[in-house]
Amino acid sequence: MSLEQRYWAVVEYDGTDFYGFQLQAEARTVQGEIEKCLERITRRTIRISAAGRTDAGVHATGQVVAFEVTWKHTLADLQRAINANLPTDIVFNELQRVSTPDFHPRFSAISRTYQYHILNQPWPSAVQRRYVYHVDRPLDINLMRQASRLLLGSHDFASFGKPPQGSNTVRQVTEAEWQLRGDGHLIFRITANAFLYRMVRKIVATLVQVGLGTIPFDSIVEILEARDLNSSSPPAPACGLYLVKVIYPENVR
């Protein structure tokens, strides 16, 4: 008889047609589709845990989930079975057995990395419209880079989001940089120990205002010190945001 085992997986999904990651009773979610898939394969109710609960419309290439199933075939067979039964907008890119009993995708993580994609050109893109934020006015990426550096380190980010639980709004940001591709595609990459609700999208929207010349780059300091959600810009659209990487201590998974 096969014993129940715990697995972790790296999951990619197109968030466009999902009402976020977290299970919802009356809406299509990433968690809901994965759990339906696992139930179809195992004929049992399976609950998964995840590194982050992405919002509606947010994508992922590096989401991490964990679950327990009874499976008598190979690991490769399980991954093939899962991908064969998932909808086409979700893929398990990696699947491994958990080696540490107390591993949790969210609570064991030491950092997370998001990317935000902007298309900066006069006209939108029909092909990329579900995956980028279109800004039709020219952006000064050098000013945006200067502003981004002010986010590095440990700060109270209460001006940029709400905590998913508790009241602590202090986060440690270790990476905040912009990359410019020749096709007018800007990519913002940010890494932190954890993020507040809508933190990345509000940061990006505020940095866009810097790039447009609406606010000076060093106003980021004043916004941080204000600790007021109204001091930053409304969130940038969800379609440009991707969860790309979750880092764990060595030998934790």
Contents of the next structure:
Number of protein chains: 2
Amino acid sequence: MSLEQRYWAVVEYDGTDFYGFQLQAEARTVQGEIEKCLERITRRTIRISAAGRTDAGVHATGQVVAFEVTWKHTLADLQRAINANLPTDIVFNELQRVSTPDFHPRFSAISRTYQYHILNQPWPSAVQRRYVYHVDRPLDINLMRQASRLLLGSHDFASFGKPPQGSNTVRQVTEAEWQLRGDGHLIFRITANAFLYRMVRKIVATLVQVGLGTIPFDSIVEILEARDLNSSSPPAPACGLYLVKVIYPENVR
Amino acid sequence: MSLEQRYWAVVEYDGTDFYGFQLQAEARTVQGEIEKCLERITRRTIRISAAGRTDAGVHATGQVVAFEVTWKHTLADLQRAINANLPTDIVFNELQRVSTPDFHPRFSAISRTYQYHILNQPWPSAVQRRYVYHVDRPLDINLMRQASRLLLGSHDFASFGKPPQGSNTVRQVTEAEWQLRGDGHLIFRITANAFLYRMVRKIVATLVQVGLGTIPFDSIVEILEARDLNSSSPPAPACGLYLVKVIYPENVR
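Next up, the form predicted together with another copy of the chain in place of the form predicted alone?
Okay, now the whole complex, with that chain kicking things off.
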């Protein structure tokens, strides 16, 4: 009898010191570190799959991964063993057995939510510099909110990114909200069925231009219609971006 | 006519990658980096003085320093030049000319405020690990609050630290409060006329023992009376500690 079992986990990481999520032969990646950890514990080669392949420098509090291991002890013991063997910039916040045989963290997901953190004050912050994008000139959050509303719904986002595979650049955005925290923090929260490559960072950079008054809020409409990557702003820095949530249909995990 | 002028500044730093504040010949320190920056700008050897010599790993959002430089341009230009030449883990958030000739950031101060951040949840956080002390077992904040009240007023704190100079270990604590944030954060805020070496970290470590139920809340009274460094807990980790404010009498800066 094989004790091999499939698991899913919610993973948090500090993207600063990684060359992104996806495995690379010569560079430190989140996938590489997790697989190394699982191999140390189980003495087997293990491949994980993930909901999203975040770029270098991008953080996650809600990345979802899945993998198969043989483990004879309790689930809590496995989570403890994993967290004890991971580097401190990766944490498994939740670990469960997969109950549906065909669950896949990427293909089963129905939506993803990202947050982007901007620190809008004259000087950068020493203790937050790894986790926010510092914008020194004042941003008009109301203009940014008006522009964000134009992103809601199904649109061709070809101006904001390339698809990770295939050629379909239509995405459905169901949430695009700016939240203002008292301490100079602007937090953008965006949910879509899926995202194009660098889409959130190009959207944020474009909305920052709106907030600075460089472009009018409704230029979002023209940028979307242009279907040209150069019509939007170059991506905002990776350090402000967090993958915070991946949603699955009920009972699919 | 000499253009030399004395300045004070409010300095923020991420203590993680420093061997403390105070200058050391062979190690990276906050003082060392600030003096190197001022020398680069002014082409003179410059010594700074500071309100508090924080330990290795301790952060600051409200450290105060003072120094003399010759500068022909505006105050805003000087602050810009300094921030452009500092490493990203130090920021001068405020810069002013000193108006009183005998102002000294340490000797003129009438009180200091520190904050200590605890993350109280089962697993540590990857994105907060440099800035909080992770405690996995549940803490009873009400017991910690009761214990903290016993620290208020003038006491001999010999059990909680050694004086940086002299032998007087009496300190006056005017604030010792725990604030509970919704996301598992417990923030301790303590203000005193001055602090002993490692006093805040030993107080926090002892209060954590109270919160865990290991010692009763009123054992604080016995620990104070013992006047013995071994009667309190070993210091809590440096990474949770922030120097947040230094108060001066009106019109002294």
